[in-house]
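The chain below stands alone, shown as structure tokens; this is the form predicted on its own.
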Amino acid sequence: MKIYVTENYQAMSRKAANIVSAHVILYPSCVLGLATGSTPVGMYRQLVAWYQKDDLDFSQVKTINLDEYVGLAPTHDQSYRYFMQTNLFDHINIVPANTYVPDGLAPDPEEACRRYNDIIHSLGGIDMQVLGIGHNGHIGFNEPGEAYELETHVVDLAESTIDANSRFFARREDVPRQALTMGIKSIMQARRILVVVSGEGKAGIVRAAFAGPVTPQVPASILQLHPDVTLVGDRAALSKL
């Protein structure tokens, strides 16, 4: 495992941006998995700053999002469709048919996750992984439980989770209760694993997965598992690591 120490979250979403800048540059047509949340944000305008200079071009590009609320719509501004088209794929000359996110208004959401695997095997795997790290330790929407889910599947939000999320929400009842999230297998069969960290309040379970037990309790403890993978943070989140 790499690890880098910035000195605060503009830092740390540059090296992070570069890393995977690097990437594409050496890989024009790889595929990238990417995250959403606040973490990421600045990653992703950093991304867009490159390419607007010709620094960067992502019309060979895929990318393979981890996760979407189930019921929420594309347009709805809190959807990781959303997301993604207004922090990055509307500001890149990626193919928009190239970006692939889970459908939350599936009617079968358990035939939508199997279509969503179809698609993570017919890419040919994932090259390069995005992940943050919620504070219960949840990768993608793989929360604390008793086994690993392997592949794309439908899961029920922990509390925590929703409490987490609840600010983006105008009320705590209006964040969705499910979602459709790529699975742990998924994610540990990617060639590389970025990890992106910020803040004081990460710091614990920073810890907790990168210097503790592996278990399915803090799912991304089993990163510690996979032969590549990088972990870019600030000081405050890596402070206890």
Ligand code: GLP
The other form holds:
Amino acid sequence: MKIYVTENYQAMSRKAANIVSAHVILYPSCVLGLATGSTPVGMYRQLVAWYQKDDLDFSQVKTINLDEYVGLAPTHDQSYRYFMQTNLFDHINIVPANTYVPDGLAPDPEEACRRYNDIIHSLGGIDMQVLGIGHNGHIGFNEPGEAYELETHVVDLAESTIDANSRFFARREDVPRQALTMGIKSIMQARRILVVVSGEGKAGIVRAAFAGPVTPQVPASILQLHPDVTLVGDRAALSKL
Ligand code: GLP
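Structure of the form predicted in complex with the named molecule, please, following the form predicted on its own?
Whole complex next, starting from this chain.
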């Protein structure tokens, strides 16, 4: 595993964007697995800035997102589709049909998961997967205790995740209770993984994930078994590693 320690959030975002953009430059038609959450926002902002300077071209890139809340429309300002549009897709020259996010409104979510797996396979798998880490160690929405062998599936969100994500909603009751998420198996099959972490609040879980035992109780710890992981974090998030 490669680890980059940066001074602060801004430097972390720039370093992570450097790694993604290097991939896009070397492999213009690559498949990027993308993540939401507050951590990668600065990275997306940096990628947009480089695109606007003409340093990046996304015209052949395909993206496939990790997860989506069940029940939220793409236009809901807390849906992950909306997040991706407003933070990245609306500002770059990616072809809309080449961007995939699980369908939170699918009448049959299980079927939507199966279709999503088919999409991942038909794209030839994920070249580089970006990941944040939840406070309880989740990746995507794979909560503690989740089976390793699953691909995209429906999950019940942990109470701690509902608490953590309620900061984005008007009321805790508004946070969806379920999500569609790529599974640990889908994530582990990505050829390269880029993990971004920031802030003192993540220091404990980052230590558990990367210096503790590999256990389903800390979903991110499985990444220790992946052959090509790059961890980019600011000093605060990596302080206990
Ligand atoms: C959400 C997402 C995860 C993300 C996590 C951490 O629950 N499903 O993909 O990694 O939040 O978010 P943040 O970066 O805001 O701490």
